[in-house]
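Form predicted alone, single chain, as structure tokens, below.
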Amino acid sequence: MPVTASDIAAGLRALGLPAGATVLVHSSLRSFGQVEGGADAVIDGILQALGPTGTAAFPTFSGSSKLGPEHPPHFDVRQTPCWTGRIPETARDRAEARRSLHPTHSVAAMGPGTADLLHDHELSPTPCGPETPFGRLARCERGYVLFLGADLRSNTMFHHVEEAAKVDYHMQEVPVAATVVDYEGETRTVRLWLHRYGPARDYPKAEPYLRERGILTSGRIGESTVRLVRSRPMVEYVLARVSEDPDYLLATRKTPA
């Protein structure tokens, strides 16, 4: 049977997503099998579960490994597509959604917490620093990260951890001058550092700890495996590990253990 928005809402409530929460959603539409209403139905289901006081956010990233000082980003919040999947691409086009103005790591959100989550993202010197949607979610008492048919390999919150810990493998060495076009069509230049693509990470290594302590729960909705993680304790644990061992999140260690 096709999965409906009501099925998704019920499944998320059963998993522990509370009304009024703020949740960052990593997603695969295909993972559900057939969804009645497609990507919009998934978004509607999330919003139903959150209720009128909750806020749903979706990564609408547009950066790539080709960007750098010689090829700086150009981002138009109204037109630049994202590469993070059908659900985020659909979310950013919803009438009730707003998208942050960061030229590589924008986030689209809807709900009463949208402005507080997204404001001035483009002014952050790094994509996932403390005054970004990711840093704010890391401090949010009712913050969650939801993985719909995805796993912790997609977890952008761990980029926030890498930036907070100032690991030496994560950022490009020279800042760029990116151009940003806002909702009013005004163009501005922002100076910031970009992510450096590589080396390979092993983000799922944190899952057994998070699951054992109830920070992460999982279940199924339709054919999709769904993970729900409380953002603040997840970040606190992994940041402590990376602060002790800067190579903790790497798939291949740069230095001996």
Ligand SMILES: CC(C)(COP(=O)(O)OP(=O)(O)OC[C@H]1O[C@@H](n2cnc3c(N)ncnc32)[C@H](O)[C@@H]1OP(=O)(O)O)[C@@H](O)C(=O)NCCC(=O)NCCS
The other form holds:
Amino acid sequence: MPVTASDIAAGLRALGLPAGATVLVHSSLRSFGQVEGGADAVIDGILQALGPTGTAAFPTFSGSSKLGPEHPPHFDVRQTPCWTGRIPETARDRAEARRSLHPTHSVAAMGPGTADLLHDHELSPTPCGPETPFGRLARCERGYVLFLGADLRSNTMFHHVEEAAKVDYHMQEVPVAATVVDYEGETRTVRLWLHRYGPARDYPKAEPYLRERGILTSGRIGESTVRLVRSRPMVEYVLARVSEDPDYLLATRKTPA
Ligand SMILES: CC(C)(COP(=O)(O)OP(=O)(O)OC[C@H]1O[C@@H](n2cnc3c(N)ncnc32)[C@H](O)[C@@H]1OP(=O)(O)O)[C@@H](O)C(=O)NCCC(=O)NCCS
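Having displayed the form predicted alone, please output the structure of the form predicted together with this ligand.
Every chain and every other molecule in the complex is listed next, the one we just looked at coming first.
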């Protein structure tokens, strides 16, 4: 039986996603098995579960490890594709969506919280700092991160934690001058610091704790394993861990314990 938008809405409600929430979605379309209506149906299901007061956000990232001061990014909000999957790529193209203007870590969103979540992302000195969609979601009372057939390896909120804790492995040392083309076709130059593709991470290590405390719940929709995490307590917990131990999120320790 193909999965429908209604199946997705019902599955998300059963998992505990409340109407009116703000949710950042990391996704794999293929994970569901066959979805009737494809990526649009997944987006419709999320919007149905959230209702008219909720906001859905999708990472529409476009950076690469080759970018840096010698190769600064050029980003056109209407044209630059993302590499984060078919669902975000479809979301950014929807008539009701807006996409933030960050040249590597843009986010596309729809719903009444969109402007509050996305505004001035490109003016943040770093991709995931306090005044970015990630920092704002970390403070949001009704904020969630949803993983549809993806897992905590894709959890960009942990990059927010790494920035907040100022770990020494995460940021490039020199800023870049990126060019950004906005919705009106105006080009501007923004000076900002990019992530470096540093040491291997072990982000799923936080999952057992988050699950025990009820911060993370999981279930199935079609063939997909889906995880729903409350963003604020997740960030508070992991930030406390990284503040005690800057290597906490790394796959291999840099410094002896
Ligand atoms: C990389 C990743 C996107 C790949 O997932 P995926 O399911 O293989 O790919 P997409 O979500 O782009 O979906 C496209 C695939 O869905 C499948 N598909 C197409 N139509 C479909 C339908 N109606 N129903 C179900 N599956 C369908 C196809 O296999 C298609 O692959 P193809 O384009 O090669 O034919 C996923 O594993 C992932 O990591 N997601 C999280 C990304 C992220 O948010 N990263 C954050 C920073 S690390």
